[in-house]
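Take a look at this single chain, the form predicted alone, given in structure tokens.
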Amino acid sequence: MSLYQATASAPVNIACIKYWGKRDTKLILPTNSSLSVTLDQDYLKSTTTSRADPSFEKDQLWLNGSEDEIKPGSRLETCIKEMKRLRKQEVEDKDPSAPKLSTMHVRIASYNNFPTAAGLASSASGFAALVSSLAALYALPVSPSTLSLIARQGSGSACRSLFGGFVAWEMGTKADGSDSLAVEVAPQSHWPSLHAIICVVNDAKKGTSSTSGMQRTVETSPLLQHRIKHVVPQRMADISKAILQRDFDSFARITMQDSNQFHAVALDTDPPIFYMNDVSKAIVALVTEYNRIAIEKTGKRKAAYTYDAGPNAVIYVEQENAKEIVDMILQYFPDAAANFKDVFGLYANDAKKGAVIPGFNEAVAHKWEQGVKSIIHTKIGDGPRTLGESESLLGANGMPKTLA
């Protein structure tokens, strides 16, 4: 009997222009457009295997080895149901000889190689991997933008993980969400020197989930309404131009301004939401001081911080300045050195990690013996990948393999 199975991996994306707030909570239609950078999935990814079989009695999903109930009406059920509908519409209705996979139940195993629900956008890569795996299983002849319409219904930011490089999620205006999709602004190859330094401040599950937090913001924040109408449209245009021109100074300025405003909107929510903590704010101060020195010397910024709905910092930087940034973080957060994998060879022959940048105002911040748990140095990455049988997360019996 034929084995109907496919495995795919999908990357994390980190937004420069933030998505916060829905105009339709069921379809996950955003109140504003957003733009993100896809990170290299060799370091951060979700991998998913999907299998269809007539013997399966129900749809089942395991996340990191534990079964995750697929509740009626849930986002998981919606995505699976929509992918089956697409299989029937695009393949089976057009080719009567095609196997009727849309009628079979599926078993799905998914694994993240980074902390779930820790502000590292695990739901984005997770739902993108789910949709990509099912698209491969169902041999769907559709574009990533079409798949993004379904991934969006699992997690809004997941639609942006259907592409590599720089990605815009266009908010759309139609009530059915048919124009709320992801499009590529520039491919991974456009700006290869752009790197990201992720400072993991806290890998615990956050107190206020993004879903509940953003709805509270929509209902109570006057600042959000100003942001939607008057700020984001211009920023989307300006940052797209900066990316296309590889203008790091403008890219950095807009990215930091938007991160600041997103957290101001969270603070403007009633009652207020705090996603950043004291360590997060200390990193902002360090990057601000680092840029002050750079602007004095060259007239341009050299780093850009951004924070999603959590305390972890992502610092965008050109590759040539990556060591300075890591040095600065390790100088003020020395404990992070124990969990820093120097994959880019910044410290040849185990040279001393951590150093004060000349001209740095040390009154800006004090040394934290704890605070940053680990540092992940990565770069811009590609979109979802279809993997071979050897990468399958399901065993011959259709159950998840034991994950090391």
Given for the second form:
2 protein chains.
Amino acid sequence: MSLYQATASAPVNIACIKYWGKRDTKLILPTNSSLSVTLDQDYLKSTTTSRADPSFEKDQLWLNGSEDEIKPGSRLETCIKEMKRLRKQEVEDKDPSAPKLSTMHVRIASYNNFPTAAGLASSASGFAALVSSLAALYALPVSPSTLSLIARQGSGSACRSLFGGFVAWEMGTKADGSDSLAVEVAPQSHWPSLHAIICVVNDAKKGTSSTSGMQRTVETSPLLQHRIKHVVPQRMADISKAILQRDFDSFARITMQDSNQFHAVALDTDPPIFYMNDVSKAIVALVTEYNRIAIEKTGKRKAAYTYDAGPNAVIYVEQENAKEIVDMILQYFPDAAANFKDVFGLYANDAKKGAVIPGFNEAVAHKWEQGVKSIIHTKIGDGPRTLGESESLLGANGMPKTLA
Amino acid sequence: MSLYQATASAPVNIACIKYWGKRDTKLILPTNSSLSVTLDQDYLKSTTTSRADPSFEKDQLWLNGSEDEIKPGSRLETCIKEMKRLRKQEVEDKDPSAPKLSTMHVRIASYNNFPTAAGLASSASGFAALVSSLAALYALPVSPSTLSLIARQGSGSACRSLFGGFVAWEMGTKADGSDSLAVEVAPQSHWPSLHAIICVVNDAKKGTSSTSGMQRTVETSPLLQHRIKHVVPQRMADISKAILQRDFDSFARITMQDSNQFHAVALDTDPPIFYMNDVSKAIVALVTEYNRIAIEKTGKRKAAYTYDAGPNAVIYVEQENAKEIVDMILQYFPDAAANFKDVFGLYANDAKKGAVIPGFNEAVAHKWEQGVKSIIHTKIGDGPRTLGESESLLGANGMPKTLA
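Form predicted alone already given; the form predicted in complex with another copy of the chain follows:
Following is the full complex, with the preceding chain placed first.
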């Protein structure tokens, strides 16, 4: 008897044009389009193994080794149901000899390799890996955009993790959500020198969840409507063009403006939502000063910060400038050196020591103790990968393997 | 020979609908109307003595005992010139026997009684006191609204310090600014129980000046235009109505929403401007939690925070609830007790100790050491006052007196 099983991994994505607000909370249809960069899954990824077996008595899922209940009506249940529906419609109905996997229960084991307490959202990579592993298990002859329609219903931004490189989530206009999907703007290979420096920031308390926060913004922020209608459409067009032209300066400008505008509409919410803290703001000040010097010299920006629903900074930079950014962060947050894995060999055998570029006004921020917990240096990456049998997270006994 | 001299004092005002953006930087014409509460000048005020004398060889001004140069083309020079013009037009041209004070130079001494390093803007009360003292010196038969046209050219928000109580600065539409003036919405006596608790917040660094910051917002924030055209006009109408009805709940809601929106458009500026820090945000969380309980019990808010171009919080509250607010601030910022002058006798002979109301979720913020430097408890106040000879800041020798 065959073992029906597949394993896939999926990457994290970080938005440049932010998703904030749903027009349909059940189908997860956004109030505006968004655009992201997919990060290299060699460093940050979710891996998921899905197995179908006639002996399974119910659908079950384990996340990082602990069982997560699949509640009726939950987003998780919706995704699994939709994938089974696609299996039946696209495979079994067309080929009567295909095994009836859509009628079997599944066991799913998922694992995030993120550094402990990194405070990085895992729902995007998690749902993308789930959908990708089920798509492989079911041998679905469908495009990543079609899969993105289902991942979107798990977690909105998950739809963007179905592609590598630069990805747009087109908001769509249909009530059933069938045109609210992810498309590739440019593949990883278009701009392989794009790096990301993630500064994991210490935070005293957990902020408002993005799910509840964004709907409060939709309900109470007068500014959000203007953003949706009059700002985002132009920014989507402008940043897509900047990406296609590898115009880092425009890419950086729009990315920073849109990060700031997302946090502005969060603040315009009643009661207000704050995600950036004083450390986040210090990093904004550092990148602004770094760019000031770059603009003075060449007329162009060299770095772009962006902040999601938390205090962590992601700084996009061309590979050749990555060391200057890490140097700068270490100068102001020296404690971070202990938690910085220098995967690109910036420091070779040198001490991981801070520095700023010539002309830098060091007074734009003060030095912090324990402001930045860790630095993750990564780069633009590819989309979901189907992995071999050896990578399976489920053991022969149908239970999750214990990972070291 | 007569001594031509007058002394006046003027209050601080704190905006509920914020002024942020000029449509004319020379005339100081705003992009939107604003509305403020005048604070009691028994606690916070600027006092100014103006003297005209044929022996003076130039106009001179001393601020807190140090001479401030009156630069050609400066806002200070404009105000003095405009006041002399009014003297000539309204008095000397109509009454040939009136002394020709408009032709004499003036000496002006001004003094702010603000607690040292309170970080409170003094330009509003300062220019209001300057204009008021010159108006008294020149015996101008003009209304406070007319004087507000001149104070506005010294510092925009100064025009609102020409009245007590609740004051609107109507943006006007004329290019010459002749209809951009302050009007009284309601006098102090309309709502005498309105108190203000000012939390002076420690700040590591000086933020962007409001003069340069607001123009950067005008030039770069896409959201500001929406605020100006579509949000502020309705809020001006709504908060005026709330004030006239002494509807604290609506007054509080609109005040907090507009403070947040001002900081939102500052954040939407490129590069972004941040005025609130983590302490400011902790106070927002405390007031939000305090109001949550009030709303649960009575459906109405009991406190309203507002933040200007800095981290200090001003909390409006009805007198009967003032102690609960000070208690709450002292609970989270116990160091502030040492710099809290209990002018309303909230604690009588009791220790100034923190407390929160029943049901308060204490986890909404953590306790801070030295987050709040001092607490100033004050209340709604009256407009500029003309003071007696004994209050003069200029000595018989025509030089500023040394104040203790």
